[in-house]
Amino acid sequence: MELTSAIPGRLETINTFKDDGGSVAAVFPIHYPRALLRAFDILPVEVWGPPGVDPSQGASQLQPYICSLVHNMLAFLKTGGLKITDYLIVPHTCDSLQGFGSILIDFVSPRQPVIPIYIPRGRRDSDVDFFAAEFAAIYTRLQEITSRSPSDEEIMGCILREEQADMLLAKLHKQRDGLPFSDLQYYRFIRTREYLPAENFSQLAQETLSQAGESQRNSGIPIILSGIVPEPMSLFETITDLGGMVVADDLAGCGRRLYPTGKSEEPFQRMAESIIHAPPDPTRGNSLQERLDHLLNLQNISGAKGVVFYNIKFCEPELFDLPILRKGLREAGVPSIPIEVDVNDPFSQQTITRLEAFLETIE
């Protein structure tokens, strides 16, 4: 506990970020290269939504059936929100945000370069290739904007760098029930991941791992959580509050980035590799068994007893994917329910009321 609250927020560490000569890149959800940019003093920092914006700023540009993620994107940078970044990378991760960067690029034209990435949807040989040759592609055009050439000696270093961090993100998975903290800590402390140096994150990862030991959370039905991102983060307590715990995730943001190590001695090529070998995700086009087996494992290894699809309203991705998924736990004995949110959107009692009588059914 003492250790999250001494933390930095986002704005804090973007200002000791620039404040030491470096650049600050907002990026939007999900898969980048964060060592690439790494390699050019530039720090991501994630831009899920953020929760609490006002949406209307974004209507012109938007449909109404386009995600609360994006509608808060566009209406927190057409309000100022991301002045104080340097670049955006938009990420076309699913429909919704390959529009989004178009917006940027053809209506709204920030100050900051906008830098789209293409995003294949497999995991063969030829997406690896065709991953590498996006990033090289970013490299020339972060060569174009800086001035600046890393070398291939200098981008590795920065991924084995990032590599350190991810492998420590992986244990605070795994130890994450010996760990002194509540659900909704943790998941505080693993989203800093979002915006801290890789290097800083692995300083706190390591204080964190060494305080693990015998099982320190409460009791509580043991649920998994699936969906792109926990927002408002108050799902935590409320969970809570209801008797459950989470003990393993399926989330975009959290547990399908637990990226392995890449292979590869060629810098663009082993970054692809990491991303493309991560956990099973729609957004990448990751087949449904694939991600009904990896549901099925998680189940396995961490003895929930269901699972909780927590989905933001008009995610594509997602919604196409739940039908099955769900079928084909219910047909392995695993309850699921699903609950669709608005990120800008407090627990209505009608929610609450339905992971209530959940929790019960499983108990």
Second form
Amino acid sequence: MELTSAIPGRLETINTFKDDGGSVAAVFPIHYPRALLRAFDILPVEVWGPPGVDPSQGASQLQPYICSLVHNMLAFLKTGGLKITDYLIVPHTCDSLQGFGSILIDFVSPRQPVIPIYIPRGRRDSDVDFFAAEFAAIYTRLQEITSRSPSDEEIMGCILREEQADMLLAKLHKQRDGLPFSDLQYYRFIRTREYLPAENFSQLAQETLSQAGESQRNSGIPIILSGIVPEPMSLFETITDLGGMVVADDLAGCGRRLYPTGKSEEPFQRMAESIIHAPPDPTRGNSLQERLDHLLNLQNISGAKGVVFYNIKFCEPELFDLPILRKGLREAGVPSIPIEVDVNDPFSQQTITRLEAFLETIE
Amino acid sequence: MKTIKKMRYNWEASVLGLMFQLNQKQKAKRRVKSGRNWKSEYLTPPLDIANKSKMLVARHILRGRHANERGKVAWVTSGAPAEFLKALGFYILYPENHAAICGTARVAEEISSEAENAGYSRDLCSYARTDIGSVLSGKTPIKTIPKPDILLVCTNICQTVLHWYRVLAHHFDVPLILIDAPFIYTEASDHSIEFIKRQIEEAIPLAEKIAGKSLDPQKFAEVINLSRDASMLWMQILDRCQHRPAPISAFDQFIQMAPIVEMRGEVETVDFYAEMLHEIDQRIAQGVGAVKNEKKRLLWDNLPIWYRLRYLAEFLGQHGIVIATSTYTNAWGELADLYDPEKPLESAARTYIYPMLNRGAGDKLAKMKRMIEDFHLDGVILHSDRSCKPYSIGQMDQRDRIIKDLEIPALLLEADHNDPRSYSEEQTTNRLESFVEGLGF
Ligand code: SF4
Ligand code: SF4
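To test you: the structure above is the form predicted alone. What is the structure of the form predicted in complex with the partner chain?
Next comes the full complex, this chain leading.
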């Protein structure tokens, strides 16, 4: 299907949005209040690295034992990759992103205002209340910068639009089997949620879902992909070439962001509830048992025969959980394999061989 | 049976503790008399009080051996507001401290390999790996450590501790109390302080349930008072190193900080630091410095390299260099003023959001600059600690700014606080040698 080639890219989307009078925020991983930014006519465009930049540009400020994602973010910023953006939003995802935010604020001092967001690490009422208060503080900051004061109704309108997009995203995940996409096309498509305005994404998602039918995908060995981000995206081609097929994911940028709808009528509270009750994520402090249950549930629903833990080197949030998750899966009869990558490096032959051997054993 | 256990406990914790103390005292006396055992030409022998701190730590460890039989045990992160647990009578164990003991005893590599064999990556914090390795294998240089009934984690030093304690919670199947401390990029917001206060409030009933008793407000205030007093004394001790020659070095501080981390909120800890301060004042009065021929003074940033303390102290000492202060040891004293026994929860929330590690890299730079001025320092060693990312990120800018703004040398020294496999003696020596040359003797 040609739909993916018709989708506007990041730059085109940014230019169109700006031509219409809006501004753009570069948003670093993982969780943030999309609707709040949109209420100020700011389009969030996510920055997951990206791979392929010259990482040496970040090396003068970051030690080599910091993950390649953070290295690339800094390099991308310093080489002008984000000059088109008007704000830099830095969620407090991990120690490395904390340090990245701090370096930006204290040493890099970019032209754009840097807005950090603290992500609470629990699912308690106090976490929801804190998060809502954090959003209120960001509202005040944006109010000062933009001189706009969107009303509760306007924010709620934006929330409903994002909720609609999230609901359609969840449907796309559920019905992925019936979509006329290869793994690579599918992930290219759903990752447009990282930069398309919610309304545009929803429209495309609806069109795509209307074409969903019986399973249209080539059969392959079904696997679950877990990790932070599927970069470099050539990963999917490799999996396909080796006879695998991703039937579900537990990726921070994808499956862990299938946000449920918030319940509260108060906008900040509602956004907080939605993020806090998303699928388990180590960067939001969810327990290992919750993560394990979630993976087993995914496996149960999708029929996956194994799990590939696709980790970025030096990523502590993922690495700490790995042994217990793998053990729990093993005890449930689900094999798994850890693969460690640097987002700048092409797949090594050794990695391909390991992946191939894994797929053969679970076939 | 109970009586036998009690007797054994008293025997180990009191009698053995006392015997240990006497033995240490006698050894020290013999050392002074004969001048034996203290081999350094360049360094002054340790403080007399050093034996007492060993004894305090040893007694705490001995108590720990029977802590599971005698009451409830909490495992707590070093920056956590543990005063309410102390007031409830929990035996408190700091896994970071235990890991550091493994580091100084040079068994951290062997113990953390146990974690690595179980799948824990070598890229994870080496304290966490040591602790998890110890939990999985039972290996420890202190014979045994008590199992936790509850875990208390506070994210005011890093997020790593939460990942680590989630593993412990799963392993031991015990409740994990989280005190999440929002990071301060510029200044602490009211809602962040309120968040911490509320979490402590909500944690107390759970801790009471496990302890099987209610928190006595008077006892709570008393523990906070003791924590504050010990922290204030500790800060005074560190500040005494502004004197030239510095009466103790950061290497001494690294060793003597064990009670302030492990035994905050105890009378003995306050007494210990009062005595230590007294001995330090005597050294100052006599003009005795930690380094016999002090010529240059440095700042140390980040955790110590536990397994090479003596080597580094000797190497620098032979060049007449003292590390007069460190950002790390300061972290246990700098917030002393914020404790308020009259408002235990509010003050705890403020105290525990402000540790240096919970503030931005620019804030740490400003602090280092103040220390350089106050302690009359000639240079800085920034330990770039491979497996402690939160402390290390920002050091490259900090080093550059110190060199540029203050025109003093600053060295980024690559190593790891607990894992000797990430340390090269040859490389360290080469780098230190050229750094020393740059200090301009
Ligand atoms: S890859 Fe891991 S360590 Fe790196 S920014 Fe993402 S969560 Fe943090
Ligand atoms: S990462 Fe650093 S601050 Fe955190 S526990 Fe390890 S050594 Fe301590």
